[in-house]
Partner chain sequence: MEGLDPGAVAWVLASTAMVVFMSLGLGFFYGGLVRRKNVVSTIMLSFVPVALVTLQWVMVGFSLSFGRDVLGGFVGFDSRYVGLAGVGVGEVAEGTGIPLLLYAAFQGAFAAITVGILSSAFAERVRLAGFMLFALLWTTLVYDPVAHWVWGGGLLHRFLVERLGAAPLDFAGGTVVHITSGFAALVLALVIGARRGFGEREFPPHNIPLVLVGTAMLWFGWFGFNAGSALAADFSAANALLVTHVAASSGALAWMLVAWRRGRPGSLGFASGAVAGLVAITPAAGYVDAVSAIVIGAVAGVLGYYMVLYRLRRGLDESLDAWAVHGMNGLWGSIATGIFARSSVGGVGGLLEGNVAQFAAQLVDAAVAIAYTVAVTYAIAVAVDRLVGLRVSETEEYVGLDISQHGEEAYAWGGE
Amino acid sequence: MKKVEAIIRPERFEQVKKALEEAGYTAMTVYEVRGRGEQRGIELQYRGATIRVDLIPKVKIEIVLESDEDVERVVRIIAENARTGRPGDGRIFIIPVERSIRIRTLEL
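Output the structure for the chain only; the required form is predicted on its own.
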């Protein structure tokens, strides 16, 4: 079992979600987060002044999958739908999951 964590641009979330749902991946956890990558934030012009935005709004998606084939498919779907080609498109992490227990039934 693996957990795929993707941190993407908020404006790309609906497109990524729709593509995942169309492929049959409906279970996910989504967070609104803030962060920065190698670019260390951005500079914006506001009323003639330069403002540094250090932490940029992002969306984090978590999906737990049972097979490695599903992992590769989900990673491809996320990457294809989240990519703009500009810095700040995000990152995808793949993390091993030891086990999962359903709270309602206590089944593994």
Second form
Amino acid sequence: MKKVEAIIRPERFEQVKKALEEAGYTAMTVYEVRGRGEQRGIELQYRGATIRVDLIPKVKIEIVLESDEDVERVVRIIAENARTGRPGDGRIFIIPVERSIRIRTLEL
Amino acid sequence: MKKVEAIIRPERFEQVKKALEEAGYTAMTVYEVRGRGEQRGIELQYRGATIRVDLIPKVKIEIVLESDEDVERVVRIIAENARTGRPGDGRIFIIPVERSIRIRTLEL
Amino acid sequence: MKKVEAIIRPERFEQVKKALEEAGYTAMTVYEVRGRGEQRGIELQYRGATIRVDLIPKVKIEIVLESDEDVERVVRIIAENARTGRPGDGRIFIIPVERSIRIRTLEL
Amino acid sequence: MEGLDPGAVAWVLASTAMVVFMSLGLGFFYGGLVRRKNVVSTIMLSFVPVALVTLQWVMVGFSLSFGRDVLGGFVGFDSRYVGLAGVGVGEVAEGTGIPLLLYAAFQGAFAAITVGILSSAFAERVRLAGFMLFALLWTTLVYDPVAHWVWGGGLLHRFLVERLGAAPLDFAGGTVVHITSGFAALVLALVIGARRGFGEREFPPHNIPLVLVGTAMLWFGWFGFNAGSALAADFSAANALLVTHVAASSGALAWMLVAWRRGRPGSLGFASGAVAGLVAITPAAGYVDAVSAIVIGAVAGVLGYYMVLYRLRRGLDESLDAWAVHGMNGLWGSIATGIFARSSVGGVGGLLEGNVAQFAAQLVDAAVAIAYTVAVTYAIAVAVDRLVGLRVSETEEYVGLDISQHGEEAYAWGGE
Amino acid sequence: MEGLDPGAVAWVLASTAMVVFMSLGLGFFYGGLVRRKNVVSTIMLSFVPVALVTLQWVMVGFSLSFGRDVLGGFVGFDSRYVGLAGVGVGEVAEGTGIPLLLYAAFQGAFAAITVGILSSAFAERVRLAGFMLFALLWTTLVYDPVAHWVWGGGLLHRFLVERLGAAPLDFAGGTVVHITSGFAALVLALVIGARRGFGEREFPPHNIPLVLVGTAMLWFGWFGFNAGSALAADFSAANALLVTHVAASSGALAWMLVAWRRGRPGSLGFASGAVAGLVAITPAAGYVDAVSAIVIGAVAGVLGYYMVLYRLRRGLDESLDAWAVHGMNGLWGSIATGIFARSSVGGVGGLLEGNVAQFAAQLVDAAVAIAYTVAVTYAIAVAVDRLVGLRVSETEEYVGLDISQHGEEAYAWGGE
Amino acid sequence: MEGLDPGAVAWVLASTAMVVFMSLGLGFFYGGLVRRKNVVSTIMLSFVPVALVTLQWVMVGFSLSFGRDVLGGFVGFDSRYVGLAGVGVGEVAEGTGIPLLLYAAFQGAFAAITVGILSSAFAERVRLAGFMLFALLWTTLVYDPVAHWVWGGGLLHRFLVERLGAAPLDFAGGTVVHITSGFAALVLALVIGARRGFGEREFPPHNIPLVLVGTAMLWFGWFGFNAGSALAADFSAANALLVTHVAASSGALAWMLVAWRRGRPGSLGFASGAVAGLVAITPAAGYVDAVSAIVIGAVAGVLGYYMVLYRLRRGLDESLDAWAVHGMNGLWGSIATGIFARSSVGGVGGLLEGNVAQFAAQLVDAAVAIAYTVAVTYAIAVAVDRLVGLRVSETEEYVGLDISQHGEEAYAWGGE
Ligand SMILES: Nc1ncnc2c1ncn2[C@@H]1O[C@H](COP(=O)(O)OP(=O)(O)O)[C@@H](O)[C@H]1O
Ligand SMILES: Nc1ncnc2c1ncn2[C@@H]1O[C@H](COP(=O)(O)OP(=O)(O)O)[C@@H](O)[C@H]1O
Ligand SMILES: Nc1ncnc2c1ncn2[C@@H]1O[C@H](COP(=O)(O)OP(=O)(O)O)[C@@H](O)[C@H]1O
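To test you: the structure above is the form predicted on its own. What is the structure of the form predicted in complex with its partner chain?
The complete assembly is shown below, putting the previous chain first.
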């Protein structure tokens, strides 16, 4: 079992969610985060000077999946729909999950 | 070492916290998330039509524990206290942790 | 590949971020959390009685790193800059990451 | 302009605007107190009545309240008042120096806020459609008749004058506004039932600064509410403004201090105490002096505090405490007027000046208003519940009324 | 004090304060509707004009608007009005009982809010410097001339009186304020272009309670706006206040109900409908009665709703709907005045009393104002865009205007 | 009603309400500037004085300020004023057309806001109990005497008239309100000490829209503050309203522009500049014309900006800049009144008209007020600190004052 953690642009979240849903992946946990990548945020030119804005708002999506194929597919869907080609598109991390318990049924 | 990640109903959080505390598990990190499960959220009937409300607010609890017995016990406490038996009760995921450092003492 | 998850005092976040940046670690994802440790929060004396304030606001930093040396260095930098020596300084957890995908380039 | 007192007009114009402002402000006071998922809905429970009751008032309410006695003085009626169509622009309200149209507008603002206040009992669980129907029926069948009795010279007024030789004193609506809305809220809480989870877990207020913004608007607007009720820019208005501010101040401090004895003094206690003081001074504002206002406000603050505790102990989910704060302090204010009224202030003395009749008139007036309100509110609530339903479904309540009733989310998630 | 009517002065003093308050309040109405990263900027688009236009007004605007005809009545001019330096403190405004300085202050508040309204089209993408230059030019070249024509007895006024035998009626600025700002916004939306992402994704309002706080301030202030325009505390002011409240109420309910038919009734629809009703009654407030106000407001609410749908269908990013709500309802209000005016209210009858000339005057007045506004706004916008740039860079827009234009973050992150 | 001027009464009624409203509004201005964990506390530091000082004022403050000279004119006293118990409802305030009770209420609102302003220095670290005791002592020992000297015809007034032949001019409280509170804040910042972490890290404002809501309330209320101080609806009130708005506008723009030169122009600079302009025009509002107001406001904005920079460079944690904005601009306003006063406006000329005595009177008046304030504030602060403690414990400060002093959390966490 794996957890897919994707950090994406907020303005792409709806598109990503929809694409996942269409592919049958509805379950997810999401929250607002802030981040910067290796570009150290975004540069603004302000009257000659350069101002760096870091910690840009992002949305983080977490999806726990059973099979590796699902992981592969989910990664692809997220990446394709979150990508703009410009810095700040985000990252996806795959993290091992040992167990998953459904609280409602206490089933594993 | 394991990290227990539990996504529960906000209205059950206080009860879960109290139960954990009574069992001696005080340490935790929590934050507000939103999520949906396989039910794709909640359905409202609105004048004939069905409206789907997804991304329901949830609370996520993270507890890092040394021993597997502790994990077992914490999972049980959370599940028992978070359960209502209706969809949306949430999930618990167990994630491996390689190391834990206490910042105050730099002790592992 | 590892994910460093550090839960620190909000008032130390800027200092930690700066120290990381100076050491060349710019990429990170951060969010606001609340937490308590084994001390079960902070005690206030109020006219004789003791009031316990738990779930103190914290900031959580997540940094995914390739090499173990980087992990070592990042942990040290965070710990040194987040430490006050008083309860509530926080924790750092190291979590295995199986893969990382850069959405912009789809590169691993 | 014959008969017009421009100073009076200026003040009542401003006062009307202020009362409308506080009616909307009530929405923030209430809205900050509820859970995040119900804030838009709760604000709307104050906003919608402003619009709805204003139209009802123009079409029928003013006529029912201030028309000539019909049905033996049970309500009033005046065909000229229907749609205000027969009222000349140049007509002066009898016994005042202001236009009749302004008088109608000012009084209409009172009718609107009364419905807003009672929405306390509906918070976080009422169906919008049910609420709107209820609001229309209630303002017509409860507010208008009671306004007619107390201010329109109707049934109760005449009865008290005949039997006790004393007309009930209600300067700005202690009985008409606060007793009716507060006791209606009590009944409604019983009819609609508690919010799911009430008593099992806490419902902490989601946004205290918003509550305090509402408090500021209420405090400000109340000067128009009370001092505007002098219907003139005169000595009486000045006294009303002063005692209003004093009672709010002492109410706020009293509640804060009494709460302090049991724990820490919250801002919500301060705010509730201010409102309690404002409510209690409302019927008295034209009749008592500043020192009495300190006492009236202080009692109101303490009373409000204990009434909230009491209703919590009784497990009653009258959610935003319209009963404890408005109902009980409307009652206290009415009684206090009967006690502290001074002939040197408003021409009538109270119990302290030996005027037992006045005291009795206040009691009877309040008692009748309570009894009538309780009975008719109950009937309307049950009828509306049968007819269109007062309460949302369990799922709708769970999801929150902002989404289920309004299709809106108060604070955007995941926004840019 | 010769010629002074203290009641009138009291009311216009209060009204001026109220109009300034609502001008600032507009910032919250608009600010809550945008994305979190642009809220400070959006509020500032209402706040900055209050300061900027006030200074322009004192230095030249009042003279251009209310000076004696120059350029054949295209604008006015009076050297005494420059800096108000030649106006004696003890001077009374002609035909009123209030000081000329107060008249200037009251009118200046109208000029300021007009610029705030049109900022709707600039939201979330305008450069602050470009906006400020635009604001100065626009208020000078559009607002001031139109104000002169309609209120200052200028060109258009004389033309209509001569040709149609009817002076255009605009009690409180349906044409001068709402048509100009609304249609300017339409033009500006085309010149500045849509926000990036508009049409591809939703931009949900980030803070609805803030919108509703702004709504409360607008509703309150509008009493000063409309009833203050009587420039006296008299029968006309009373009528204006009443019909203003009634039209706001029926506008709010109408929009809510028409939206309800298609889905759930949002608070934003209620708020927009209230504003629509307030806009539509603005030119009519001194001329129509309460029942007409219900109709005018209801039509305004429905009209506003469909105009918003229309501009969305047209893919036009006139972001906060100044055109749909202010422009189109300014137009409707102007026409409605020509229809519903009653001689028994304001001395002039409309179409319903057979006065075709008045109806025609209203149409021509509005049409000319629209044509002039569209043309000159376009010219100014293009010029400013060339000169200093109206729009921020793509990166600045992405990061948000709060950071890029103001260096501020509205809601602190990670704070203690 | 003998001697009553209804227009004056209407305006001062409205003004009193407006000043109370702005006193509460100050809480939001300050509250938005602090960290999330202290917002309730900071708002309460403005709200609590409204209640507390109102009661003090009714019981003793009005008597001390406006009673007949005792102790050689150091303070006043009038037994009739204690509890206002001896003041007849029908009594007119000497030299005005308004009831004495209204005069007392209006003046009391000034006393209350003054304490709110100085709470700037206490923000995020004061013990509620200590603050309340301090507030009571300070208003009695500093505000009341200074008010008596400047407005009550007391010591300083007589001294200046005798020695310089010129009475100090302070139309609405530049000295009495702003100099006293601003310089008190300076002293208090030194006594209570900086917030933990000050100078080491930033404390960004947690909610800028809330600050701007407070700004709107202040701007609005200030019209009552300044123009209400005419105590009539007359030419002087009109002039005061106009110059107040103009100075606020030019102050806002000046601060914004001067800040722009060094970086991006923040909304907080705009808001602070507006307040700076409002403060500076306060003593001058009845004496200067519009063009002078532009200058006075502009200087105020620039001065405020540099004073904030200066106190930051000095490492002084006068947290919300009451000193820089109110203290220094109260001083500048007092001086400016001595420079720009025009006989054609308020009957007295300033330096520009060659009246050196008036200029000197302004300087001496301000200097004495500063010296007295500094000395007595220091003594009270130290005494209160010893007696009950002014500052919370380190842990309480860490957790935040909302929880530690009020047991409340401003924005609920984890809510539904
Ligand atoms: N090494 C990392 N660890 C944690 N989060 C990261 C890391 N790299 C990127 N992120 C997250 O992804 C977001 C986008 O990263 P960024 O580097 O800007 O994208 P890109 O790689 O396409 O330029 C960042 O804002 C941050 O939240
Ligand atoms: N596969 C998953 N990955 C991530 N989060 C999940 C997953 N499944 C459920 N969740 C989280 O758990 C919450 C409750 O899940 P839900 O499926 O509604 O509960 P139940 O399984 O009892 O119906 C969701 O809102 C979501 O936040
Ligand atoms: N076992 C744990 N699991 C999850 N989070 C933890 C755990 N222990 C500590 N934390 C987080 O770290 C924060 C600081 O911990 P605390 O125990 O107060 O620090 P210290 O160990 O220095 O006393 C807590 O508020 C909580 O968010």
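On a predicted model such as this, the values are computed, not experimentally measured, just so you know. Positions refer to the first chain, counted from 1. Each form is matched to the other, and the largest set of C-alpha atoms that superpose within 1.5 Å is called the rigid core.
**Student:** Superposing on the rigid core, do we see a C-alpha displacement of 2 Å or more at Leu55 between the two forms?
**Tutor:** Shift at Leu55: below 2 Å after core fit.
**Student:** Any chance the CA of Gln45 moves 2 angstroms or more between the two forms, core superposed?
**Tutor:** It does shift by 2 Å or more.
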